[in-house]
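We begin with a single chain expressed as structure tokens, specifically the form predicted on its own.
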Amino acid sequence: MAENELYIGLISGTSVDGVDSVLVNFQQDTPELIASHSHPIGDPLRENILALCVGEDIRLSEFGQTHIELGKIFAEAANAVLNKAGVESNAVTAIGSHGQTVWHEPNAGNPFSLQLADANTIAQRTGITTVADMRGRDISAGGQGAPLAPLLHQHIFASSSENRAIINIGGISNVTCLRQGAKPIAFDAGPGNVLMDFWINKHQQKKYDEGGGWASSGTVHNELLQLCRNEPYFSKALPKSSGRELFNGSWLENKLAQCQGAIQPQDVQATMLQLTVDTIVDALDPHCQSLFICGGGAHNRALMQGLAQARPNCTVASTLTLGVDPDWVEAIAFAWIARETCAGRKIDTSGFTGTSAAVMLGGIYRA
């Protein structure tokens, strides 16, 4: 075995709050996080991305410019994590770049999932082979193309002594059920932070509700909660996946318009937090004994408390308890997928995405 197996993982998630970049050593079974970096996305570029995510019309020239500009940002993020680690680019086998999802439509007549951040630009500006477009092959084999992070969850978090759920709460929540003696299953449960982020940005011009403080100041509005829970997605059969193309500000405003009377802004925020809790808990295997949270939601104290109250017989903790920082699990996952692809190994995603066959995930852009 080589002395080191270094890979970089890159992703900008549904929240579009920056590019997560990790340098990981896969020499051992459990990945070793060498360095991590969160690279900012400027507000003008972020606004362009968010406009794409809700289906606003955009000129093809602007679409192309956004794609290339994001590629440059992702390359900067990769170079920055190398600088932090004091590692030269030629020591890294490959970059796994998820990119930035702007539209996810796996159930269309011609299904697709679209991620921006030009891989040619990343490979050229870093000098490192880059694996990208990781969802498309899965979709072409009949899968949803998502979620993919659970591939890492099953690889490093499965237990022979208990039934676990790994819950990634980014903009969208996805749940991985790791059951003893059974094949893991995973799917997108529904909105994570995306609706809370929208609402606090609208009313307080903040990107997120730190610690869930604003949500904690409000009271759950039962009529609004029930209207939201009536969304057909929540009762849809597996496999299933979703994103901003469904759960966005317009979706929430539509639900609010159906309510009788005005609702205080903090009560809306409290209700959106409760919606996240409820849809996660509804998605859990009833025999689950422990919940381990990763993504930005792991830092939302009110959300963590809500999950603990909803499942009092379960241990609720962040993945740090299992030795992996919750902020970087998803980026590590895409570094791991790059490793598998570069090694020519097909991956069975059928329990997560519903694909009909194991496939290699992503195209390789040689340095």
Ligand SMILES: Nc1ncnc2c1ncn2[C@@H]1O[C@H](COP(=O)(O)OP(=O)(O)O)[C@@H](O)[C@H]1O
Second form
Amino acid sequence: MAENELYIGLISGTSVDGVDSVLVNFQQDTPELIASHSHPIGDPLRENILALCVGEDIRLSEFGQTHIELGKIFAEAANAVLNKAGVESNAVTAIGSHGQTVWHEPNAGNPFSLQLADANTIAQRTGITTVADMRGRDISAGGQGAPLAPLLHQHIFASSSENRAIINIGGISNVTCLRQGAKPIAFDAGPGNVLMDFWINKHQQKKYDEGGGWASSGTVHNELLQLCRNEPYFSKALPKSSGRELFNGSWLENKLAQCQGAIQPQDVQATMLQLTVDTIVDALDPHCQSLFICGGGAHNRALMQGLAQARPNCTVASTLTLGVDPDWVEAIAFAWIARETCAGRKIDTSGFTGTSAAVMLGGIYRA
Ligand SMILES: Nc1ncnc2c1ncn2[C@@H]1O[C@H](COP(=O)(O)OP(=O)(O)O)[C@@H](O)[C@H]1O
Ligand SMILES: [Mg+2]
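Now show me the form predicted together with this ligand; what you just gave was the form predicted on its own.
And the full complex, kicking off with our chain again.
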């Protein structure tokens, strides 16, 4: 029997709700999740990150220090998952660190996607070889740099008996269409939780709307929904990817300002939930038979119900049904990319990010 193939995956997503850290064994076809850990990102670091994400001015000194501070936190997250599993660092082949996106501009004259969390610091503080900056390499090969989690989706969730969609509902949502006999397609559909999180935080100082309960107490406001759906991003051709640079609190406030009359806060919440549902459903392949949800949105019951109502002929479930906990799919994806990169294998991201040829994802920082 082959040796264990242990990798760690690390990511802090658009929601900035903590660093997801997983220890995975890739010895079998389906990755075995050995341990998982969510590492907190405290204030004021979180506030700094959120300010960066909407383009606020920052001194280079503060920027550099945020990069290193995040590197330390990512290293702690890796060490914590090892601790939980009772596994020594020298048993792990590599860490795949996504880092924290603070700016994503894949369509700029000089396109880039910037993730913070210094990989030197991670390698140094864990003693484990670290693969990082996956998005940057994809962009240098003509891709959007995102979404990348679909690489794992196609690898472990594709079925020979049904057409599936894997939908990752984080701050931003991305949809992976796995249609039998066709090339997988994936892209960012639009806002996942980011606008709902913004709105409930503004009105109730909560980080998110537990189970979508507040949204369920409101009524969808059709004028606001239509204004939001008119956003050019939704009708943009593929490949496409997005982030907080576009979908943020100001984006929503701007749409609200265009509406006639006042809208009850819970109705705005209901409308943002419906926007997430509608833009996901619009992104689906019409032949899709089953939707499997991952990311924090899988815990939003009202959102799950909204998707089931919008696609009554589809099965709607979380990826747990396929054997993978929805909270850890994305971190597992970055562990998997690290494995491919360490093995010297290029990955074909063309159907997702729009690269023209297979690409080696990420730089390697040796232990
Ligand atoms: N119990 C829950 N009820 C409603 N929403 C939830 C729940 N748990 C998590 N979420 C949502 O999921 C988000 C985090 O999802 P995650 O997949 O980590 O996103 P990201 O990749 O952007 O960090 C939270 O900000 C919240 O909006
Ligand atoms: Mg998260």
